[in-house]
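Shown here is one chain on its own, the form predicted on its own, set out as structure tokens.
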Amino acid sequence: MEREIIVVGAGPSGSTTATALAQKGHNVLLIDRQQFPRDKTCGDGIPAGAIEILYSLGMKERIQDAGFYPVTRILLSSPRGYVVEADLKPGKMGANSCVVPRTEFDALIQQYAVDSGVEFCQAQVKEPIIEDNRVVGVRATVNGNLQEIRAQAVVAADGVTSVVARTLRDDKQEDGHRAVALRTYITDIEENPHQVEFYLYHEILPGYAWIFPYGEGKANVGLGMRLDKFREIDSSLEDLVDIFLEMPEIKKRIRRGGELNDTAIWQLNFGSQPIKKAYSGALLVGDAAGLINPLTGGGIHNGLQSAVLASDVIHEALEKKDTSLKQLAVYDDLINENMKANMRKSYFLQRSLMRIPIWADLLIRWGGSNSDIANIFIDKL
């Protein structure tokens, strides 16, 4: 079996890459181990910039019809309780940031890829096929049978645990450049309508806890922290969430005891550890490329941006009939050009907050919404 392009992973980054390539006239096979809709553990916050990338691919009407819960305000609280609140500006095309369960968000993008002419296949990719140091396809279990599916180009969009990236990379993500997070849902909280909330507190610095509302009395609640820091403490993520929900300013907003459901834990790879994203015959996008912001843990906007960049690079390579590393390496340059400065700044602040926790209080108290830390969280949305 042979295709022009294989995209492994049908989450937002993979489906967006597939859509962009199909719209350029390419034959694309999109593979995922699950059928859609399916859940994806996440904070469910979608920044306006990510929405506008989807608008640029023709999804504006579908997204507006979906009725995602818009967020127009942000609250950022320091360890000592100093608070910054600010308005979130819509994007240039009028999109608001929003909160939407990934079950809905991912399914919408995946279906749009199919409607754009992408072929979808539910299969478990086992490994890339490598011949003469070049990726020429994947081996995947389809309907219980192991098959070889060959292609001129392969895109790895299969997340943090990417089997494609794991085979191609010759290094491992260090714990200091990774995070662990917990997400849960609460349906009896007094939400601040259309406002997302971030809480920096000592037990989890340089991480944070969040409350992202998605309807009346309903919110995605969770926290994340750097993995090496988490390994040093004698508490579970569940314990840390309980501590957060018992804080007086939070506890007073919870009605009927605060029942939690659909709790899940996942890991993230920060973009602060440089990794190769271009290989002969293959590119990495989204979480598989380690493009998560080291301070905020946000990855969707960077993931969608990487998808568009990857589609442009692959399109040009196929036009030239050359998918060698020399031709595809421009993708690494484009990622650095578009994301490296923000990643460096976020990583510097993350490290500073870990070494000198009082900086969070000082920046928020005296800098307000103009401080570097506030700007990075505002830019996230």
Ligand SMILES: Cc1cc2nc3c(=O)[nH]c(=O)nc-3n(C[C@H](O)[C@H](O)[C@H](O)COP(=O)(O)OP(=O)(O)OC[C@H]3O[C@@H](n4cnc5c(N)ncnc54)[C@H](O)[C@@H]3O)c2cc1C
Second form
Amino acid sequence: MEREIIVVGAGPSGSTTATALAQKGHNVLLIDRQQFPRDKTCGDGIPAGAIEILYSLGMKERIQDAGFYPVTRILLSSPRGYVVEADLKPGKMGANSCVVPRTEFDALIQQYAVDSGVEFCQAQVKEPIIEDNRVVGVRATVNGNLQEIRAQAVVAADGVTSVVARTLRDDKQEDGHRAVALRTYITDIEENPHQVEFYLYHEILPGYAWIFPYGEGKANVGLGMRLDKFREIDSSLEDLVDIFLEMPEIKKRIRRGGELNDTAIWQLNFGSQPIKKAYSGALLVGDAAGLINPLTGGGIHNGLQSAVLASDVIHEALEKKDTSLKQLAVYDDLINENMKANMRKSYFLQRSLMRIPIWADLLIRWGGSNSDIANIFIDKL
Ligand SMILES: Cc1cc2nc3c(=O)[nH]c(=O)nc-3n(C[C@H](O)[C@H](O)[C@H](O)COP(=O)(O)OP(=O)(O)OC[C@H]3O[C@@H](n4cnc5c(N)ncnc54)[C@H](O)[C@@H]3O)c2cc1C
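Return one more block: the form predicted in complex with the named molecule, after the form predicted on its own shown previously.
Let's see the whole complex now, leading with the same chain.
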């Protein structure tokens, strides 16, 4: 049976694309290799802008009922220890940024997709089916059997290791536009309530360590580094986190020895490398489209924005019964209009910090919460 739309990957970008399309009256099959709830290695920092996109799809009540831990302050610390602190403004619809383990966040969005009429199927997509240079479906292992599932349009939302994007892209993500990051959970830290903390320091530039609390002494702690730079150093990410937690101002806040749980490492593809996101019969969204901010490492807000744009473009294409590249190419333009300027600025700052680390000190010391670097971090939360 031919489906109308297949969305591969039920993370925030995929589930949101699926919901938006179902709400426009389409028949959507949402595929993920995992059952939900499932973990996704992340800092768990969800910007207000992302929450507001979910509000606009009708999730306000569910999100408020879920009681996510709100964050209202940000702290940014420079290599020499200069600090800027600022209030985080709620979004236009009143949503706060928040910290919520992805196990919980992603399951809520995936369930909402199902409740909106999306059909969910646990399956491992192996590759897109391509005929006459056009994506016409996917090959996937369902209950141990390899099956062909055909559709008029396919959305790749299968994250940074996307098999769909890997098949369609004719370029590779370069190490200078990628990062590796480690996240872990700590349960006994003296938190600054409702404040997310970012620490830029020499050993990990361009990159940073973070402490994102979510109440009762619990926090998501981690750090990330640009991949080419990481390959040049001798330390592992685990060593670097130990160094971070041994810093006197952090160590004194850890109360009962600082046991770390669920430590995991994952990769990030930055939007600073421009890639094609529209193909004949298919669009890439979220991490599969490489939409992570190259300074902050945040990808959820961009992922949700891309989901909404993709759903609009696919809806129009299906109305016109034309999902050719000519019809879908407008998606690349829309992504550029909405994200290119911010990506460029973030990339420029990231490169400057690596070449002249003292920049971070100067920007934070003299620019305070009005500096470009602070603004980008504040903007993304
Ligand atoms: C350590 C770390 C910290 C981060 N911290 C933050 C943060 O605090 N805030 C922020 O905004 N961003 C953060 N990010 C980035 C953020 O995690 C991603 O941008 C976000 O998860 C993208 O969502 P997505 O839906 O596009 O992809 P994902 O969340 O990766 O979802 C992809 C889905 O596709 C499924 N899938 C993959 N392959 C297949 C397949 N072959 N077949 C079927 N299903 C498949 C997976 O199971 C998964 O459910 C961080 C990233 C890392 C690595």
